[in-house]
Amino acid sequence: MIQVITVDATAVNQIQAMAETSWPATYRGIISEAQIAYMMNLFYHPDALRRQIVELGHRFIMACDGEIPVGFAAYSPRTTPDDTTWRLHKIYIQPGQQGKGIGRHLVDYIAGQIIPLGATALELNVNRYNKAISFYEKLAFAITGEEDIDIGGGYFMNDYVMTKPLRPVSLN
């Protein structure tokens, strides 16, 4: 049975280890090996993960099958305090664990955490060639824009912005 736990900066090594297997498997064939290495260092180096948690306020969660971590996600409010749209910064499921409902479970968990805080939508960026687009569409995310983000080193993230409307859970 999958359990979702909230983690803090003490879990950066576990998050990095999961990213080292899930992230390259996701992007191989979409972006170059050099860009994968660059982005892994930029976003998944332990110092970068600590900064995301401690300074940027990203909330990290892990999906565990018993004691074994099988996926992770990070989310936060958008930059303005009165904005009711939240950002899903990352969600990755370990190879071999995909297709088992773990990603849906993580998104549902996040929605359950943020709807009571006034969230009306969950937004994410996804590479335009990532096969996960169809997964997000099954979860009611829709493409609402495109972005080309200069991440340095001569690299860009060529993304769709996808948004999922959130509805409060009825108590009836």
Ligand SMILES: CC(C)(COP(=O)(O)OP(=O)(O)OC[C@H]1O[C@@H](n2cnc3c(N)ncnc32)[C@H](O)[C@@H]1OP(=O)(O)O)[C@@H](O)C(=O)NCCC(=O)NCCS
Contents of the next structure:
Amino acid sequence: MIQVITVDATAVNQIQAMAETSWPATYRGIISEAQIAYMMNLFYHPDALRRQIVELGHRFIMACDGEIPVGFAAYSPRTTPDDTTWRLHKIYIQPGQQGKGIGRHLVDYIAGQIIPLGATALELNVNRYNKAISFYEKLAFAITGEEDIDIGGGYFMNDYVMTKPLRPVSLN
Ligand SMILES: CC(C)(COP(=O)(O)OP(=O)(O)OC[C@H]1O[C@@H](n2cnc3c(N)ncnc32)[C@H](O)[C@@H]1OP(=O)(O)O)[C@@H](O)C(=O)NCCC(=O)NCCS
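Starting from the form predicted on its own above, please write out the structure of the form predicted in complex with this ligand.
Starting with the chain above, the whole complex follows.
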């Protein structure tokens, strides 16, 4: 059975290790090896992960099958006050564990956490060539924008923005 746990900055090495096995495999063939190395360092170096958790307030969760971590995700409110849209920053299921419902479980878990906090939508960026777009569409995300983001080093992220409306929990 899959359990979801919220982790703090003490888990950065574990998250980095999971990213090492899932992240390059996701983007190989979409972006260059040099850009993969650049982005891994930019987003998954333990110092970068610590900053996301401690300074930016990103909430990291891990899906575990017993003792074994099988995926992770990170989310946070947007920084603008009064904005009820939350951001899904990351969702990565370990390669041998994909297609078993764990990704859906993590998105449902996040929705369950943030709807009571007033969230009305969950938004994310996804590379325009990532097959995860079909996964998101299955989960009622729709493409709501397109962005080319300069991440330095001569590299860009060529993304769609996707948004999923969230329904308030019925009290009946
Ligand atoms: C994308 C990802 C998070 C989805 O998680 P998952 O656990 O593999 O997906 P699930 O098993 O929960 O799938 C949920 C539904 O989406 C569908 N789905 C999942 N991946 C799909 C794909 N690539 N294409 C089409 N449908 C897909 C499943 O068939 C399932 O549909 P169903 O409920 O009708 O059977 C996971 O595959 C992953 O980590 N991929 C690599 C990393 C990545 O691209 N992350 C997103 C970065 S923006």
